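Just one chain is shown here, as structure tokens, and it is the form predicted on its own.
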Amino acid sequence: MAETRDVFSIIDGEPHRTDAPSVDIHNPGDSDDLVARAQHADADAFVAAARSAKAAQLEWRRVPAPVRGVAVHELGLILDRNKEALSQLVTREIGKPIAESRGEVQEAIDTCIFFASEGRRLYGQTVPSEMPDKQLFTFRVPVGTMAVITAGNFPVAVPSWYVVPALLAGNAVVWKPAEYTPAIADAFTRLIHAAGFPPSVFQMVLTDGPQTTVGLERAMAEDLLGKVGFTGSSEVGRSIGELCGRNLVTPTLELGGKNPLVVMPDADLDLAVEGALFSGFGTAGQRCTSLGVAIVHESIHDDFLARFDAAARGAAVGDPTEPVLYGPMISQKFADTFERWLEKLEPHHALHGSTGQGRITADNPREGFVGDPGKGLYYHPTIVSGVTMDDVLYQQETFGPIVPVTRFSSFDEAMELANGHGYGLSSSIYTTDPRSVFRFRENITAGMISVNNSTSGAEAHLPFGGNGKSGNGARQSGIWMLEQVTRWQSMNWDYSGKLQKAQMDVATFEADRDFTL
């Protein structure tokens, strides 16, 4: 049996021990495996970490940006050297299939590779003035101290999207990871410190949601935070956005998704099914970019559904250390939520994709299951056809291995179905007609579009984020994240030796406006 880790918040580089009882974190794919004993801190610890981070940021911002980029480069190298160990820990703590875990850690490495050189490209501008003997400049400056609160379904990749560019730009970070990924958070924090980042510049606080809210409110009241980054549910994101608004702190909100996959009549159906299978059931449907609703043209609906049903029935499900489509639910919390979704099935719905429904057990088996279903939080894949816009399965994010399917007759109807739920994160269209592609791009409200590919998948140099219920329009990854972790500062330098007043002392030309040839 692998080692059980005792983990704590890490404040100023040291474990923050309290009198609170430890919380046991078990492997969701093997309940006999105790991954970690985590001791939670409270709001006081969060505020203390923010105070220390703000003080440390004053020195960190003075480190030249190219030198900060060297630390980012070192982090990428350290992550690469520890890629397999960290990937195995991701699989062990949240049950993500090992191939996906390795891809996630690679995403963090790619983020470091991208941003390492951005330390030499934090460009400002020289701007011509409307007056003589005067120069105008713009500069990027750090936002200060950034609180980062992340979900646990991508416990390495998503934090890296915030932390790496924030530190590169000269900010300090207080990170609150998900309660159910403390071992990964501990490991990632130690790797960041090993790369050379000052311990007080990057703080990690293990605590629960209510204590986080109290800590955020107090830290903002003391003017300790210049930014809040949050990845999680739309409901919690809304409350964090309200809290930030009251304190005039700008949030970066990356929230849930109900990502549509539109299948046009000219689509390659086998390719569309492959994309739907991965985006619908990869990570057991526990991604913000998971397929939310498959929208299929009526002329091919039955054919698509039959192929999708066969693909789901034949997919390998089970032990995440083996080559499987998906493993267990991340934690009991999400398993309980998913079971409540299964209670919302309506009489007009038809089920496909599996011979069973709900949790996979010895009494409710799945043919071809990989491993021992009794050891973990494993659930049958469920495809639900006959879904309408009035159904809660259409209207809300489900976050589990369930894919609603509906049909359309016209392109306008497809777009109404693709946008009608109010989310706007990811989207996909399967077609061979360029006109359909561009009409889709023009009309979709989502921040991200895939053509003949799944709704899931991100690259470190492309903007990631959504609109509506999916976020406040902020974008992560690539150069676009610099807009979240820096502010623009302008400077004018007048060397004329006299006071020149803009718009008042501007030279003009005398023109004869009555002149004609």
Contents of the next structure:
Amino acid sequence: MAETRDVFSIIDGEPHRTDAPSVDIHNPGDSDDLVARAQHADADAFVAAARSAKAAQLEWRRVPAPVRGVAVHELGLILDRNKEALSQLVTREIGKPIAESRGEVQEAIDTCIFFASEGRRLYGQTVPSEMPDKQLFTFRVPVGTMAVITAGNFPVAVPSWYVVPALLAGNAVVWKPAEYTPAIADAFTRLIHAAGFPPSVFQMVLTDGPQTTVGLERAMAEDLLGKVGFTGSSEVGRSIGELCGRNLVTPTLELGGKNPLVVMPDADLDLAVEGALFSGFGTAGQRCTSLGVAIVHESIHDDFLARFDAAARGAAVGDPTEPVLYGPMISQKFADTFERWLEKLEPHHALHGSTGQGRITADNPREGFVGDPGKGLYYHPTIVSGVTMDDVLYQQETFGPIVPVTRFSSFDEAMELANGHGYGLSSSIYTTDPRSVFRFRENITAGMISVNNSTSGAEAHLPFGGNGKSGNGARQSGIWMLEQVTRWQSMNWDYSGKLQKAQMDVATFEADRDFTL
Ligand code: UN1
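The form predicted in complex with ligand UN1 is what I need now, so please give it after the form predicted on its own.
Once more the chain from above appears, this time first in line as the rest of the complex follows.
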């Protein structure tokens, strides 16, 4: 059995030990394996970390941006050298299939590759002035200290989307990882410090939700934070947004999704089924980009459903160290929430995808299960047809291996179903007709669109983010993230030797406005 780690917050590069009892984190795919004993810190520790980060940022912002980029480059190299160990830890602590864990760590490496040279490109502009002998400029300046609060389903990739560009741009970061990923947070923090970033510019504070809220509130009241980045549920995102609003701090909010996958009558059905299977059940449906509702044209609905049902029945489910479609739920909390969704099934729904529902056990087995189901939080894949817009299954994010399916007859109806839940993160359309593609793009409210590809699987350098209940319009990844981690500063320089007044001392033309040919 692999070792159990004792993990603590890491403040100013040192483990922050307290009297609090530690929280045990078990491998969700193997309950005999105790991954970590995590000691939580409180709001005081959060504020202390933010205070120290704020002081350290004053030095860090003076390091030239290309040199900060070198530290990002080092982080990319260190992550690459430790890719396998970190991927194994991701699989062990949250049960993500090992191939996906490797993909997740690669996403963090890709983020470093992108931002390493962005330090040499933190461009500002020279802007013409309306007066002679005067020049205007813009500069990107860091926001200061950024609090980053992330979910447990992407415990390396998603934090890296915030942390890497934030540090590159000269900010300090206080990171509050998910409670159920302390060992990964500890490992990622040590890798970041090993890359050479000064310890105080990257603080990691293990706290629970309520202590984080108190800590955030107090840190903002003390003017310690310039930005809050949050990835998680729409409900928590709303309250963080309110807190930020009261303190005039702008948040970056990446929230839930109910990502539609529209299958047009001319679609390649096998391809659509493959996409639905991966986005519906990959990561056990626990991605914010997971398939939220499959919207299938009535002429092919039954055919699609039959193939989707067969694909789900035949899929490998189980031990995440093996090549499976999905493994266990991330933690008990996610398993409990998923079970509550199964209680929301209604008489007009029909179930497909598996011989059983709910937890996979010896008494409720799944044919072909990989490994021993009794060891972990494993659930049957559930496909629900007959879902309507009035169903809570259609209206809310489910975050588990369940895929609602609904049917449409006209394109307008498909769009109504695709947008009607009010989320707007990712979306997908399967069609061979370019007109449908562009009509879909024009009418979908989601921030991200896939064509003949699944709703999940965004690349690390394309804008990532949503609208409506999925976020506040902020975008992460690539150059777009720079708008979140910097602010524009403008400068005007008058070298005429006299006071030139904007708007008033500007030359004009003697135009003959009555002139006609
Ligand atoms: C998330 O679930 O919060 O596009 C992020 C994807 C991944 C990232 C998901 N690259 O599915």
